[in-house]
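First, one chain by itself: the form predicted on its own, in C-alpha cells.
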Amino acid sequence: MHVLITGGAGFVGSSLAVMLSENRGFSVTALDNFRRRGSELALLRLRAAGVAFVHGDIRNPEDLEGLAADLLIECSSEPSVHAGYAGGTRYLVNTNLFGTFNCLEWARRHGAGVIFLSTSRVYSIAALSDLPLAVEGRRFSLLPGKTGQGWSERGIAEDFSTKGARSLYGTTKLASELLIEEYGAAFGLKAIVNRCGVITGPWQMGKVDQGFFVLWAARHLYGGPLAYSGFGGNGYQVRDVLHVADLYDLVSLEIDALDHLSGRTFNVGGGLAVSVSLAELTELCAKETGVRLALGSEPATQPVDIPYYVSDHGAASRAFGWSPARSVERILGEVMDWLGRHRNALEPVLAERAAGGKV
C-alpha cells in the first residue's frame, strides 16, 4: 500500500508515517509546507524511516498533482481553538476547509480512501460548558451517576450536541466532515473520521495553545514561566490525553477495516483513564523532574475555553478492539526522556513556542 500523509512533518503526520513504514511496510510519503517552527526537524526521521517527503501546501491543489496513493491521511490544519480570533481566519479557514476539499478532489480523482483525523472541538462549547461539574481533589469531575445526550461518566460520545458556537477552528473540521460525508454520497469516497482529543507525545513542539502537555514537561525541564488560565485560575481544567503511538494503533486497525467501515465517525482519546488536569500534570511534572514552579494565575476564562473535555471512545473499542495502552505517568516519562536526550536540538524551539505559558 502507498499511503500520502498531508501534515506529514508534523508531530502526528510524521509519527504515523515513521510508524506505517516501520511497522507495516508500507509505502509512504509525506507532504508539508513548513509553517510551524520545529517541522524541520522531522525530516531526519522520515528519512531513516524510508518515507518520502515532498514540500507542498494542501492550499494549492497543484501541489497534490504527480502525487498518487492508496490512501490519504489528512492531518494538516491549523490546529489552534484560538485560531482566528485576531482577525487573521483566511489561513485558517483556507487550510482547514479548502484544503480538506483539495485533499478529497485529489481522493476521488485517484480513488483513493481517506481518514481524516477531526477533533472533539466540533462539540458545542455551551454545552460542553453546561456539563454538571464538581471539584474533586485537583480536577473538575462529571457529577457521579449524572448522564444525559452524548455524555456520561466515560465521557463525550459522537453523539454529543455540535449545535451551536463551537469556534472557528471547529466549524471548519466540522464543515470538512460534512464534505467528506458528501463525497461519500455522491461519488462512492470511502472514509473514517476520527475527532481526536488531545494527542501528544515524543516529538511535539508543545506550545500554550496546542500541545499543553509537553510544554509543561518542557517548561519544567528547561525552565521558564507557567500560568494556570481561566476557570478561577486553580488550574482545575481537564482533558484525557492519547499517546501518539496510541493513535497509530487504531489507525493501523481502521486502514484494515476502511472497506466495511467506511462512513463512520469516532471519539478519539485517552478516555477518563488516561486524563489530567494542570494542576494534576504540574504534580506529576514536579515529582518527575524535583522541579516546582510557582505558577501564575489568572482567573477569566477564554470564550472559547471548555473546563472539561474527556473522550467516550467506546464506539471505537467496540468496532476495533482497541483501547489506549500508556497512561499519563507513561506518557510523560517519554516526553521526559526525549526532551533531555534533544535537548540543543528542542530547548530553543521550545522556549519560543511556550513564551507566556498561560495555559
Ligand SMILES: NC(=O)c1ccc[n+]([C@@H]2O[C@H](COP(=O)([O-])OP(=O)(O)OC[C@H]3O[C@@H](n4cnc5c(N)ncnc54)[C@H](O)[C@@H]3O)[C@@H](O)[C@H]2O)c1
Contents of the next structure:
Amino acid sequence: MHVLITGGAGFVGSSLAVMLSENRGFSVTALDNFRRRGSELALLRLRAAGVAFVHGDIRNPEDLEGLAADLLIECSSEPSVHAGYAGGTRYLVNTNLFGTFNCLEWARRHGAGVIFLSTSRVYSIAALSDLPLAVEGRRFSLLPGKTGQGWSERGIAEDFSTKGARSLYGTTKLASELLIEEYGAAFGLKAIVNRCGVITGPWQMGKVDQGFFVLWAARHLYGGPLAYSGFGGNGYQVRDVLHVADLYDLVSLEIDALDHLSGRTFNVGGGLAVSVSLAELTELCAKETGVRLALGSEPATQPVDIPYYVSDHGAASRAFGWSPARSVERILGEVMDWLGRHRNALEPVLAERAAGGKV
Ligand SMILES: NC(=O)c1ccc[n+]([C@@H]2O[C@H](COP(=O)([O-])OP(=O)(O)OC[C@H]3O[C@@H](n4cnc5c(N)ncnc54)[C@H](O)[C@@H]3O)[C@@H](O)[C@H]2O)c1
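The form predicted in complex with the named molecule is what I want next, because the block you gave corresponds to the form predicted on its own; please supply it.
Okay, now the whole complex, with that chain kicking things off.
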C-alpha cells in the first residue's frame, strides 16, 4: 500500500506518516508547504521513519502531478477556527476548500481512496451555544438527564445541527465534506470523513488560536503569557482531547475498512472520559511542573467561541470496536516529557507565539 499524506509535516500528518510507515510497513509520501511554523521540524522524524517528503502546496494541482498512491490522507489545512476574521479569508478558502478539490481530483484520476480530516467545527455555533450547561467544580457540564437532537450526556453525535454559522474554518470543512460525498456519488470515490474534536500529543506546535493543550504545557515549562478568554474568563470551557496515537489506531482500522465503510462520517474524539476544562488543565500543569502561573482573564466571548464540546464517538466505536485508550493525564505527561527533551528546538517555535509571531 502506498499512502500520500497531504499536510504530512503537520502535527497529525507527520504523526500518521511515521506510524503508518513504522507499524504497517506502508510506503508513505508526505507533502507539505511548511505554512505552519514548526512543521519543518518534522523532516528529521519523517526521514528516520523512511517517509518520503515532497515540498508542495495543495493549492497548486501541478504540485500533486507525478505523485501516485493507493490512498490519500488529507491533513493539510489552515486549522484555526479564528482564521480569516482578522485578515484575509483567501488562504483559508484556497487551502481548505479549493485545495481539497485539487486533492479529490487527484484521487479520482489515480483511483485512490481518501480519508479526510474534518472537524467538530462543522456543527452550528448557535446550537452548541444553546446546550444547557451548569458549572460543576471548575468546568461546564451538560445538565444531567437532558438530551436533544444529536446530543446526550455522551456528547455531540453526527446528527447534531450543522445549520447556520459554524465559523469560516468549519464552513470550508463542511463544504469539503459535501464535495467528497458528491465525488462518491459521481465518480465512485471511496472516502471516510472524520470530524475530529481536539487532537493533541507530542509534535503539535501549539499556539493561542490552535493547539491549546500543548500551549498550556509549554507556557508552564518555558514561561510566557497565558490567559483564559471568553465565558467570563474563568477557564470553565470544556473540550475532549484525543491522543494522536489513538487517532492513528482508528485511521489504521479505517484504511482496512474503506471498501465497505466508504461514505461514512464519524465524530472522533476522546469523549467525556478524556475531556478537560482550561481551569482543570492549569491545575494539572501546575501539578506536573510545580509552577503556578498568574493567568490573565479576558471575559469577552468571541463569536466563534463555544463553551462545551465533547465528541460522542459511539458510531466509530460501534463500527470499528475502537475507543480512546489514553487519559488526559497520560497525554499531558507525554507532552511535558517531549517539551523537556526537545527544548532547544521547540522553545524558539513555541515562544515566538508569545511575542505575537507568525502562524
Ligand atoms: N489538531 C486538531 O486538534 C484538529 C482538530 C480537528 C481537525 N483537525 C484537522 O486535522 C488536520 C491536521 O491538523 P493539524 O493539527 O495536523 O494541523 P497542522 O497545522 O499541524 O498541520 C497542517 C499542515 O498543513 C500544512 N499546510 C497548510 N496549508 C497547506 C497547503 N496549502 N499545501 C500543503 N500543505 C499545507 C501546514 O504547513 C501544516 O504542516 C487539518 O485538516 C485540521 O483541520 C485538527
